[in-house]
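Only one chain is given next, in structure tokens, and it is the form predicted alone.
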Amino acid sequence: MSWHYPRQSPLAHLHLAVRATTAEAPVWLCERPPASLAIVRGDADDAGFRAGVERAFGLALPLVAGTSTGQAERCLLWLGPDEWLIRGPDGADLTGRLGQELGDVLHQRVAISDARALIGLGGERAREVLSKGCGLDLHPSLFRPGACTQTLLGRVGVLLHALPADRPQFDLYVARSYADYLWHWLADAASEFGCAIREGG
């Protein structure tokens, strides 16, 4: 007999749902709902690999460094010349779908849903919050909507994704063991501007 336990949020102890508000604020934070996440590696020059990934998810593989395809809840993020992160709906069998579509095409795939937490950050002053702990130039002319990068934020490794949106909005992928630290770091960095907690969206 096998047992399945639902994933518990690493931020559950903060009771964010009861603290959420719809009030406008220069900065807002939220914990994103659970998502299915997977890493896939393969040869970007292999047409069979590219086509298999696109058949599996209906999204073209991003081939330019630091770019993504899709929307926040369903996207492919470039991590390296032969490595991508896939995000899909919670419970989706991303690695199984890849296996079906790629078949004998040389590739590597691994599910990481249980290893990462997702924090959303947005608002007109969101870039200033990030700049307090990130050495990258995040000016909108350089780090445009759809851009993504692996970097350090407040001394913690994160994957930062600028979402395709009219106003500044970011998703931060972080190891679950650092989620609490990162949440409090972001809340503290945003406190001078005014920060609201929102539903995960």
Second form
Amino acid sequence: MSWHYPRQSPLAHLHLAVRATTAEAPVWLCERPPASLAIVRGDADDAGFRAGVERAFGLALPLVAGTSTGQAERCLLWLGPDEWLIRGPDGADLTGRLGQELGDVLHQRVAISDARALIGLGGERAREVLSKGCGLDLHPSLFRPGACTQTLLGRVGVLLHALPADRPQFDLYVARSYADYLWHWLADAASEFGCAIREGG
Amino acid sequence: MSSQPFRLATGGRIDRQRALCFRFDGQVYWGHPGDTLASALLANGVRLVGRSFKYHRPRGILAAGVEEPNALVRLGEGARAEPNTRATQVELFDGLVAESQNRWPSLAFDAGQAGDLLSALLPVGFYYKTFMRPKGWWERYERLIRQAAGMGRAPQGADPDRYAKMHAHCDVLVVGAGPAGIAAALAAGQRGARVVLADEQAELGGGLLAAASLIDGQSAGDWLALALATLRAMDQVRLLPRTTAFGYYDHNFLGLVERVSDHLAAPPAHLPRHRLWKLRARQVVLATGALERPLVFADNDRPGVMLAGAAATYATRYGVRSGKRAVLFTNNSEAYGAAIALADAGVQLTAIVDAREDVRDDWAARARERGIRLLAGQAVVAVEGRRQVAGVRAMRLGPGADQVTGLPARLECDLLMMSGGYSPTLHLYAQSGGRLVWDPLRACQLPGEARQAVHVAGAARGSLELAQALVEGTAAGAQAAAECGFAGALPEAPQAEPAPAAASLRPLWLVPLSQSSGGKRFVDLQNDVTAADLMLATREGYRAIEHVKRYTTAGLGTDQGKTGNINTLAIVAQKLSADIAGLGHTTYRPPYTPVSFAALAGQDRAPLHEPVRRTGMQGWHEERGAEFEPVGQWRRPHHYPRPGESMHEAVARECLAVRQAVGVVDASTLGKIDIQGPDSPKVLNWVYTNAWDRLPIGRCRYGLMLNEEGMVFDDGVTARLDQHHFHMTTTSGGASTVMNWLEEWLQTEWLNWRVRFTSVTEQWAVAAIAGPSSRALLKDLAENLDLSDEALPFMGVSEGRVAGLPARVFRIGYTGAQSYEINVAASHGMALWLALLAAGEKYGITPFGTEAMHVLRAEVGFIAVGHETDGTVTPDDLGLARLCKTSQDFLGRRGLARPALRAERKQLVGLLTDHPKTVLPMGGQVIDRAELRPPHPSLGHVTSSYWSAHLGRSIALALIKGGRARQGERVWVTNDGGLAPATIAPARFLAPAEAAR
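Please give the other form, namely the form predicted together with its partner chain, since only the form predicted alone has been shown so far.
What follows is the whole complex; the chain from before opens it.
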């Protein structure tokens, strides 16, 4: 599916592009550019299901709680014992591909590209910003690159993904309607360390 | 710069090169970096710092730390002012402003001290005894009493500062950075454990900051500096000075509060003032030290009576003499160290009054070496001077310590140091569930059996000696690390020179009154509780220590009895001739010291207090000046007032637009759930009351959801998109409840059902257009979308494009007008909205809010969950029994069969007021007579009530007992203090439009 019509990102009203800098800062924040997102639910014990998902995206289905496969922009994130989030490039027809590969295999596939806002958070003190609102132990030895978890940050549920990167970098998936709250919460939490707004890419 | 007459020329951890200016009660003073407010006041010779809580007696500084009960000041000005701050814990900064409390008009002359003279009228329990009559007057008395006995004043303005919270995890948390704590942190840190070391003081070191001993051959100060440098060099160790561990909760979860910028004259705007640490530790080492106990004798609260250790701390750490001539009154040897420290600092020691007979140990020898006079077997029985100690009198103590004999000896002094022994600081240990055990030998509570993964080291377990504290700290730190999996050989503990040999203490809980002197013997200085109060309570029959505490107020307040609790316990035990151990102890509850509400709130205050959910069209609503109403965490437009328009006018205009032309409402907030799988119809059959098997693809159906009791909890329209694919909608507020409801059944009862759910509420933006022109408007914008009644009938769904946007169009509505709910991807929400408004202009399109929506749905008698339902309403009550299938089971069906539901129920009806312009209040009670003469049996209540511009009259829905059979009957509804007459009518005032049937 391709988009030819005016789209508004969840944080469009904040005009972040105008405020973005390239300055170094202990914490940086950005709204990620649009991506294609889908939920797939199915039986992890069903070899056909696993193989179908793998064929569709060239990524193994992560079966261990709190893990992911792939990279930041093309990945499969574990959400539950029978539930995964797929992220692909903007416009990619993820559910179509799933339908093709899974055929009659029992599953649910739902496109949710518009249902989430994607906020990037990074910098040397990014973990501290998250720890202000998240009760999990995010120590790098435990919440390693590639780890993902659905948790409470401040007062909203988020999906937190530690990106495979040299320096601390996270992607936060949040329900679209909460994006404004989460952005302001993050900016407020980060302000004591020094926070820069970055271009999303 | 004014002189600081009591400042020593050398010594202490203060920076004499820099001077800090501060104000206390309007007077300007000077101090130095490293001072606390208390040490700076003492250096300036300020002795009188406050008035007591009940008797307004003059009070001075008693302690040098957290246990200070007297020197409570109001710190700062304006909205930043903070009452009840302990001067002993306030770091001095340039420009600090503090004010004494509990005095009027001034500290030196306080009108309230009449309370002291009238104290015979204010015995313990005087509230209950004196002010209970005449009946109802308590409220009048209370205002006066509260004013007289206040504890500071709260600031008026909003708190201008920032506050932060931080979650943290570690292997070993060490509370207290004295010798035991430092040793524990070193031992655990060297093994590789993640360590947090927290201490309430600005400088880490605790007792080491004032210690004169050698450790590993270095001065205590040098050793401390090296140890801290070692800890700082460890990546996995975090040092938290100015941080009080105030609460020890379940599963080794502790609350700590860090005072980040209280000590800064001009706190940078980006820094929080306080940071609340919510810390989960695998192991905890409590190295919380011990608090010195006061002795209880007549007038032991006079300014100039000070804990011995505090006087020593002021001399050695802050370079301040707390007086010129001092007497030490003690029952133990350790306190001699304080006397010696003061003597070495140039204070003249008049005498040591020791309750023990025949003191012959190393300490006594050292005192004698310095020529200090020793009065053994004696006790201080009187203190001269009111606002300042001017001398004391000592008498011989009888063998049972129950009387004093002989002639009093007058001892010249302006400082009376006292020491009644040491109480390990076990507040956190007790909070953790650990047992406290009374040790008669050391006359204190010691940690008993632990409940959590906690270790206690140093003075907190009664080991007052430095060398022993270092050994215990090392062992505890190493063991805690080992229990986290960081094994290794036991590290060598730092070596300190052994302390002088000390004879054991003589418990002395209450110094008898001499025949010549009276005077109050204070046990709890903060709450003005005396030994006489405790004795009175025991005479009145109080036995349980918790009851004594509440009756006498001993141990209450911000102080929580830090200096007084053990004395209270012992005196009560003595009076009851009971064993202290058998008496138990009062409960130690968090917080250890007060925590500001703002710290607990952290970032969760306006504007981040509550998340506000935004739809794709929110920005337009805001720009258009909509008035919003909260719906869950959404803010939905309630109405869109035009300039000069009242709410009433706006809502009427919006309603008429829908009935006559076309309106548009942002319906994005409706809950939406995608349901897939062959068992989807089975799920719908269970969760809805009606049948779903035969719903054709492309068609929708309305359904009611019941809980197990058979009560309606949500409703909505669900569409069949494909054989095994449904799109469910729920109410805006009920979306997550319904999702959880489905998942719960699936995960607990329907384990093998081939069906899955995913919330798609956020995926779709929804604009609902309603009104006779809605089809024409949609036609103008539709592509690949057949809007004919055949292709898209009422209760149908189609896919196509609207304004060029991929869309799912439902021909459903909530207004009784012809309407379409247009769903597009959320990021297209604004585009759709703007396109509808532009294309709709020629039809007179009018955006409408939730209020108009409610008027419109009430006109046609559609229920609103939360209005017509409140958790006690069945489908039949709503007149919707036809929606309950009889052939199949569904959730709630058995609940409906309960015999209790066969009684006469309240049923949904309409109400038409006699006066068409009277709009009944929602919630108004319905009665069957025209007169307000209680008691009135209630027939029911109004659930929805509006002005209908379309009908030109008010309409109301109500739940009324047996209502459906009472059509046409007259009732009366409470309305603004009176009654409004109305007639029961069908619960529908208008037939839905032809196209919406």
